[in-house]
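Below, in structure tokens: the form predicted alone, a single chain.
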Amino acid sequence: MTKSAHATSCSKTIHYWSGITLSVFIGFHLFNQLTSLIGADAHIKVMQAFRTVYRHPAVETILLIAVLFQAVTGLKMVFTRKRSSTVEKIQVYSGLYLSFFLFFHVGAVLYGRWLGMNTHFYFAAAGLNMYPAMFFFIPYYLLAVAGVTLHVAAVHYRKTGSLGWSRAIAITGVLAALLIIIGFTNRFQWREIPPANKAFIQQSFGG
């Protein structure tokens, strides 16, 4: 094996295992986001329970390293990998968007925590319920959730050839994305946002 081939193989291995690690977290995180359909209090209650695990310093460090590895190796594959089939293009371009999303979303959460904010339900809901920021944040989150499942669906199809299950994964993800937006915006009747969260959004987007 050449040095270049060995490096590519290592990148793929790192990308795979960091992806598995993040997929476990994302599964619980999306379940948490779907509880927004019940209400903000239910969402916060579930998040507080989950935080006892993923905010443990060791777990959080592993997740942050996984995010870094996933983004870096994903971007590397975007620029070095040939894309011949539609499935490969879906996998690559959904991965490219996810790298963008992970960088900005994780950065925003860490910045909010550095400012002393509680990055719970209203941290995400603020952008989704304030004009004009909603025109950025609604597609931003919608594409992120849909992108995760499209990426997983493409990988599943390439590994198993199961078109039925791959379609089911993709459709489930798109529906989950829509339901999360519906939950966070109170079925598009919009939510009242606490002053601290409102000020945080207004600093960047106005409203």
The other form holds:
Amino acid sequence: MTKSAHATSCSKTIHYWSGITLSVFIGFHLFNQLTSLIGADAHIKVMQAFRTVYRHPAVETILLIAVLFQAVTGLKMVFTRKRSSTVEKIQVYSGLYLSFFLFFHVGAVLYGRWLGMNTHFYFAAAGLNMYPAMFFFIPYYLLAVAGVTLHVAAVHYRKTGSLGWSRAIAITGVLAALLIIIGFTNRFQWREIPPANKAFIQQSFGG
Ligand code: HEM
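Next block: the form predicted together with ligand HEM, after the form predicted alone:
Shown next: the complete complex, the earlier chain at its head.
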């Protein structure tokens, strides 16, 4: 095996295993976001329960390393691999968006925590309910959730050739993305945001 073929195969293996690690967290994380349909209190309660696991220093370290590996190896493959079919294009472009999203999303959460904020429901709800920030945050989160499932659906199709299941995964993701936005915005009737979260968004987006 040549040196560059060996490096590509290493990147693929790291991307695969960091993707599997991240998928477990994302499954619980998106379920948590869906509880916004019940209300802010329900969302906060579920997050508090989940945090006892993913905020454990060992678990969080593994999670953050997986985020870093996933984004870096994904970006590397974008520039080294040819993409000829539509499915490959969906996989690569959704992955590209996810690298961008993960960088800003996790960066914002860690920055918020460093400022001493509680990065719970209202941390995300602020951007989704405040004018004009909502014009950025609604597509930003919609594309992220849809992007995850389009990425998984494309990988599934390339591995199994099952169009039915791949379509079902993609459609479920797009529906989940819409439901999460509906939950966070209180069915587009907009939520009252606590002053600290308002100020955080106003720093960068005005309003
Ligand atoms: C509408 C969709 C989403 C919303 C509203 C949302 C919201 C949040 C919030 C509020 C946190 C802070 C959690 C805490 O303080 O315990 C967080 C953390 C995080 N989110 Fe999301 N998220 C969304 C989608 C995603 C997606 C699609 C991904 C992955 C592709 C993702 C990956 C992460 C990661 C890795 C963390 C850091 C966890 C930690 O170490 O504390 N999120 N998200």
